[in-house]
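Below you'll find only one chain, the form predicted on its own, shown as structure tokens.
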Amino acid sequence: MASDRRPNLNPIILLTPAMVSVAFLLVVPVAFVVVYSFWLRTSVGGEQPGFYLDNWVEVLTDSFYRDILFSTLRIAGITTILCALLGYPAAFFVANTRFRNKALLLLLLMLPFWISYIIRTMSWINILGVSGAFNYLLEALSLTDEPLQMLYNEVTVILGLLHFLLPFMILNIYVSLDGMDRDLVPAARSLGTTPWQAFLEVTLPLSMPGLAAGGLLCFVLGSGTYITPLVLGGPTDAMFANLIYEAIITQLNWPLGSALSIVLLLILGSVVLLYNRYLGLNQLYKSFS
């Protein structure tokens, strides 16, 4: 039979293309960054190869970097909470709507991804700027005598991150809600629970994996972004990724930028490991399936 002549391919051989891809696209670049973090930038602007701890001592002992790091985690945490509060009702609506063409709603949800993240971020300048649409509306309604300065502060940074990350939260929660057994809530109602009790005791616990997966994505992506604070933030609203950008792109200090990158990678990697330890990363895969 033809099936008897089928070669018994070794699983290692089958995994080889994926392992090689991961090695060249992830392991090797990270290894270069780690090596670079121990090099030293000379006074003439070049790099001196070797094993120097100067960059690590500066990053780990300078309160400037520590304060920016805590500020980054705080902004990412606030944005994640806001994404959860705003994203859950939207995901619940999409999952339970009686609209026949639910795919159209999902398509509208994915629509922001078709537009460049930079353009979406800069659009807030036209909305909240001194000559933007919001100030124009306030003056047209005679609510203000002069334009308000609403840009370049931490609030607009969080607003821009919320605009960027909210679809990720909605999609993850929607996947959990859409996979629920539709008979559970009616069963809970038949046992005498109110709609709110049925939501708290049935719907919310079963959707927690999606909520946690969305929270992880929003927190990690929010912590690692630099475009939003660069465009919408002020001089004191820089996030940790902005320090990496300044060190590598502006100052051409690759060793210091590499050390900063590894610090951020270790912190966010620890968050991902904790999530995988207690919740499992498989919930992330479901949202993209």
Second form
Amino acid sequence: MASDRRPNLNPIILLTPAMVSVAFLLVVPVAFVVVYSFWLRTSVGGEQPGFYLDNWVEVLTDSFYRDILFSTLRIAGITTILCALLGYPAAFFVANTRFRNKALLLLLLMLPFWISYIIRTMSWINILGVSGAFNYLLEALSLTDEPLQMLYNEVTVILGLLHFLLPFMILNIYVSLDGMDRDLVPAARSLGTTPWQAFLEVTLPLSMPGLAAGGLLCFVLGSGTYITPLVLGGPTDAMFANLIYEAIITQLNWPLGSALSIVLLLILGSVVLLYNRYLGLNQLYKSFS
Amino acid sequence: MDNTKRYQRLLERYRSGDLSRRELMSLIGAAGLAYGLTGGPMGALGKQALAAKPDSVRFDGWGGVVSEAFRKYAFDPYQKATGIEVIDGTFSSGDEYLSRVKAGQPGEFNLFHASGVFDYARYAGLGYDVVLNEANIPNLELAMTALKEPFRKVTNGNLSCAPYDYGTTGLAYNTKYISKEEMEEKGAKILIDAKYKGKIGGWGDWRTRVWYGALATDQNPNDIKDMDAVWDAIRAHRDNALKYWGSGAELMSLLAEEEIYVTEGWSGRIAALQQQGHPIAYHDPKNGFGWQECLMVLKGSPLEACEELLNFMLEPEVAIAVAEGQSYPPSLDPTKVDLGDKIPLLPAYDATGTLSQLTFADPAYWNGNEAEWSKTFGRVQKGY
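Mind pulling up the form predicted together with its partner chain next to the form predicted on its own we just looked at?
What follows is the entire complex, opening with the chain shown before.
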């Protein structure tokens, strides 16, 4: 029958709004950035359209960009590991607590998101500053003679990132732990394992997808940040996103900033693709559903 | 009666002693309010007149005490008097603001508080300038010629701005830890003195860093002969610095909290710290960085409304109130206008009206080196 051969247009119609949104909000802007990366900066800070490889040659051959990129990946990596180490016990506690109102605990985890990221970052100045709460406490307890200089170094940058990223890790691990069959650990115990062995051989492997999803989020978000090093970093504690900011904002070199942006996008995109290839992105969707 | 005449009548009463400054500001506001609320044929005329004007003008400035002074003494009264809302935003550097203007649409950004003739020249170089009708800004006559001429040179004898205030970027230091004698002896070299390692600050702005690098190596900032020595001085500063600050508010916070003992700083912000009771002193070294700020009108803006706002802001009563609020001397010529008792006490104040004792950045020299120096500083700043 003729009506059977008619193609079913429903999926296309249903997908159109999403595809148009993705095209206009993602594909087109990225395409503009790619085009910009082949232009040149003029002497007054404008752009000279054309197809020039100068920016790409500079970005790919200059060790300055490579060094800052490695430093950024190192800081993001350290932060991700710390998030995992600190986030796992917290998620484990929330998942296994006998506290009736578990939703309240989850709400407390979300609470920091209600406050601006910049304000949260700046709050460390009031905590760790020379006149901050921590120094006040040390002085009050007569533990120090003079205020300790704790701010504006790589440690405070990692601390700021940890503060920002930890909830993402906890929520992802929690989703994994909460979805586990509750009888598995008692079953392992009944077979003679110690609580620690049961954790290592049952709970931890089953929660690995959540750990990996949290790790991916923390790493990607941490690698792309520029506010934390700006607020809490010292003179040399810049990250790759700071280079993009400076190229675009301070040096008015939008073409070079575009090339740098594409480099960061490609590297972080590769990390996401690798993750998806070996672990799958479905765990991430679960965390946000 | 148009708004300009209304202001002038009120000002005449103020000058003759019938009104205090507070009453003047209140009446300007009340006059605008009454004008807007009047019914009948006059009201219809008023609505027609208002309809021809824009609803709002966007102004961008440096934030903090400067924005507070602008809002309190200029924008709010202007808004009440004209019905035109002044929407004010902030930025931390002329570079950052220029990026926003480039990304925006013509007319999206109207007026901004530009620092230095070199910034004005950059904006004009990119075609963002306009030609102001100076007949609409009679108060420009009261501004110092020494402040107007550098801008005229950039834009072929025309003005795209009204000069508004001036100041210096000198050395600010905590007197609990550094004596006046030590500061005078070391000058800019104190910023690279390992004795204060970890207690030194600095603005993360390439121009200021290069300027102070030149001073630390005993060179003329407007004619640097040994740039390698300047970069070495900037590296030495970086290695001894705790933090590059990015805004006036951050500068004040770092000094007030004693995170740092010495940094270069903006004269008005340091004066504000002193007024708050902090033991911070200010020292202008020889060839300290002088700058003049203007209110620049950008291409695509509603010119008549902007000219009216500029004229209003240059009214001596308004300009003096703003100057006292932001702690920077106004552009008004002290030989033409009585600036009162407080202004002459502000840092960098020049009683002669010639500003001959200040060293300003040569716009052609600095803009000619901008691309290379800003990029190199970006690397030096990060440890290279």
